[in-house]
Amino acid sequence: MDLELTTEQAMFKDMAKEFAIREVQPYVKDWDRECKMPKEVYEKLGAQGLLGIKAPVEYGGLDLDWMTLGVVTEQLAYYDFSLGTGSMSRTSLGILPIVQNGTAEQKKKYLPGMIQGKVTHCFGTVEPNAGSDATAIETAALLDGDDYVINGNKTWITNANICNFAMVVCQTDKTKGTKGLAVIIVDWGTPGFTRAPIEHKMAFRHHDHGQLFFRDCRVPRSNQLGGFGMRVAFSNIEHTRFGIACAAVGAINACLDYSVKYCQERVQFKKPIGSFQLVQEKIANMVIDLEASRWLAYRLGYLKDKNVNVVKETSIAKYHNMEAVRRSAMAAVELHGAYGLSDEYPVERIYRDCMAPIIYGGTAHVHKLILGRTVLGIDAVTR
C-alpha cells in the first residue's frame, strides 16, 4: 500500500497551506475573540477551487479524490481547526448530499454557488431530544396536497444563522419509524422558518452554530432531497468523520510545532525546558500521536478512493485521532505554562476547539459501539 502523495495531491496541500498562511493565520485570533469569521473567507476558498474538490466538473467542481480533500483539510486545520472541519463539512454535508440525491433542478440551483463559496447550507439533524439517537427525530413534515408542512426544532446546527438554505431531516410518517425519515430543503426566507444563534461557546467560537425553528413551514413536495430512510438522511456522516480525522492531524501537528519552538526558547534553571526529560516525554508522545493519526487518516483516504466499505476504519480514525488531539492539546498547554492559558498562543484555542469534534460526528462512545458491533456482530443498542 503506497500512501505517498501524488504530484497533484501535494500541489493542493501546498495551495491550502499558502492560503491559510495568507488568509487565516494573521486573523484567526481576532475571529476567535470576536466570535465571527468573515463570509469572504469561504468565497476565497471557493475561488481557489478548494470547496469543489469532490464536486462534479459540470457545476464548477474538480471531481478529485478523497486523499486530496483530506490533505487540504489537514492543512487548513493546522492554522484553524474550526476552518478545517468547517470547509470539509461544506462538502460532506452540503455538496455531496445534493450530488447524490438531488434532482437536476436542485443541482443547478445550489451547487454552483456552494462550490464558489457564495451559497451556504446547513444540515439540520440534531434536536433537543435527538442527538446520538437519530431515530428519536420529532420534526414532522406532513403532506398537504403537493406541499410538506414542517413543524419542529433543530439545535446545534452548523451555519444555522448564515445559511441560504437548510437541508432538514424530518419524520414524514411516525408509523414507519426510520423508513419515514426524509431530507427536505427549506430556503431561508420561507414563511415559518426562523433561527437563533447559540452564543458563548467554549469551542469553535467563530464558527456559526444555532437553532432552527419550523412552525407550519410550507414547502413544495419537490423540495424533498432523494427518497426515504436512514441511508438518505445519514449516508454522508461517514465522510464528515473522515474530515474530522484529517483535521485532527493538522491540529496535532500544530500543537507539536508550537510546543517544540516554545520548549527550545523557554529557559528555566539556566537551560531550555526542552532539555528536561519529562518535557521530552510529552514531545515524544505528541510525535507518536501525530504519526499514528496521520497514517490512520491517510489510509482511510486511500481506502475511500478504492470505494471499499470503511465503516470500521472511519470509526477507528475518528475516535483515535480526536483522542490524540485532546492529549496533544493538553500537553501543549501544560508545556507553555501560564502562557498556555492565554490566547496569545494558539495552543489555548486548539485545546478549546478540540472538544467540539470529540462530541459531534459521533461521540467517542458511539464509535466504540460501532466497533464493537462490527467486530462482534452484536448490536448493543435496541432498535
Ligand SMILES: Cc1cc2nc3c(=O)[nH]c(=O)nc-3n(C[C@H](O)[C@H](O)[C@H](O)COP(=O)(O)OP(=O)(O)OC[C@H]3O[C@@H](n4cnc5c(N)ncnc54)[C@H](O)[C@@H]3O)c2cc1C
Second form
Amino acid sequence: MDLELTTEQAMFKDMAKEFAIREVQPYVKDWDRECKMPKEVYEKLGAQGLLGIKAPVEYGGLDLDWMTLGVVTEQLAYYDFSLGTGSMSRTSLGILPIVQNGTAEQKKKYLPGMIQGKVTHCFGTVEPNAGSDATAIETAALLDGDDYVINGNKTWITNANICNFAMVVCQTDKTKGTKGLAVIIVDWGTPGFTRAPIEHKMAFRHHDHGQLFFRDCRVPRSNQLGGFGMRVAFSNIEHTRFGIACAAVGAINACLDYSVKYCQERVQFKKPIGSFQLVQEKIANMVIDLEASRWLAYRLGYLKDKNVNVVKETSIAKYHNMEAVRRSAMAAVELHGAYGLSDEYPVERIYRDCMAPIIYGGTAHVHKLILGRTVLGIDAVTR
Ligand SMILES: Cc1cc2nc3c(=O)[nH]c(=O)nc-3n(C[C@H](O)[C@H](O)[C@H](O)COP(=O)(O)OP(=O)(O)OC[C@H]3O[C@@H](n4cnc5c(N)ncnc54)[C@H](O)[C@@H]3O)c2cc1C
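Given the form predicted on its own, corresponding form predicted together with the ligand:
Time for the whole complex; same chain goes first.
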C-alpha cells in the first residue's frame, strides 16, 4: 500500500493550506464569536476548484480521487474544523447524491452552482424522533396525482437556513418500512416549506444548523432523487464519515502544533513547561494520536479509490479519529493552562468544535454497533 501523495495530491494540499491561511485563519475567531461566516468563503473555495474535486468535469468539476479530497479537508480543518467538514459535506451529502441518483435535468439545474459554491444544499434525514435510528423517519411524502405532498419536521440540519434547496428523506409508504424511504428535492420558496435556526450552540457556531418544516408542501413527482430504500437515502453518509476522519487529522495536528509552541515558550519553575516529563507525555500522546489517525484516514482514502467495500474501515477511522481529537483537544487546553479557556488560543475552539462531529455522521456508539455487526454478523438494533 503506497500512501505517498502524488504530485497532484500534494499540489491540492498546498492550495488548500494557502487558501486557509489567507481566507480563514485571520477571520475564524471573529466568525466564531459572531456565529456567522460570509457566504463568499464558499464561493472562493468554489472558484479555486476545491468544491468540485469529486464532481464530473461536464458540470465544472475536476473528477479527482478521494485522497485529494481527504488531504484538502485535512488542511482546511487545521484552521477551521467546521469549514473542513462543512466543505466536505458539500460533496458527500450535496453533489454526490445528485451525481449518483439525479436525472439529467436535476444535474443540470443544481450541480454547476454547487460546484461554484453559489448554490447551497441541505440534506435532511434527522427528525425530532429519528436520530441514530434514521429508519424511524415520520416525514411523509404521499402521492396525489403527479405530486408528492410532504408533511413533517427535520432538525439539526446543516445549512437549513441558507440552503437554496433541500434533499429531504421521506417515508412514501409506511407499510413498506425502509423500502418506502425516498429522497425528495424541495426548492426554498416552495409553499409549505419553512425553516428556523438553531442558536446558542456549543460547537460549529459559525455554521448554520436548523429545523425544516413541511406542511402540505406540494412538489412534482419528478423531484424525487433516484428510487426507494435505504441505499438511495443513506449511501453517501459513508463519504461524510471519511471527511470527518480526515478533518480530525487536521484538528489533531493543530492541537499538537499549538501545544508544542506554547510548551516551548511558557516558563514555570524557571524552565519551559515542555521540559517537564508529565507535559512531554501529553505531547507524546498527541504525536501518537496524530500518526495513527493519519494512517487510518489515508488508508481509507486509498481503499475508497480502489472502490472496495469500506464499511468497517470507515467506522474504525471515524470512531478512532474523533476520539483522538477529543483526547488531543482536552490535553491541548490543559497544557495552555488558564489561557486554554480563552478564545485567543485556537485550542479552545477545537475543544468545543470536536463535539459536533463526534455526534453527527454516526455517534461513537453507532460506529461500535456497526463494527460489532460487521464482525459478528449480528445486528444489535434489528427490531
Ligand atoms: C453539528 C451537527 C450537524 C448535523 N447535520 C445534520 C444534517 O445535515 N442532516 C441530518 O439529517 N442530520 C444532521 N445532524 C443530526 C445528527 O445526524 C444526529 O444528531 C445524530 O445522528 C444523532 O442523533 P440524535 O442527536 O437524535 O441522538 P440520539 O440518536 O437520540 O442518541 C443519543 C445518545 O444515545 C446513544 N444511542 C442511540 N441509540 C443507541 C444504541 N442503539 N446503542 C447505544 N447507544 C445508542 C447515542 O450514541 C447518543 O449517545 C447534525 C448534528 C449535528 C450535531
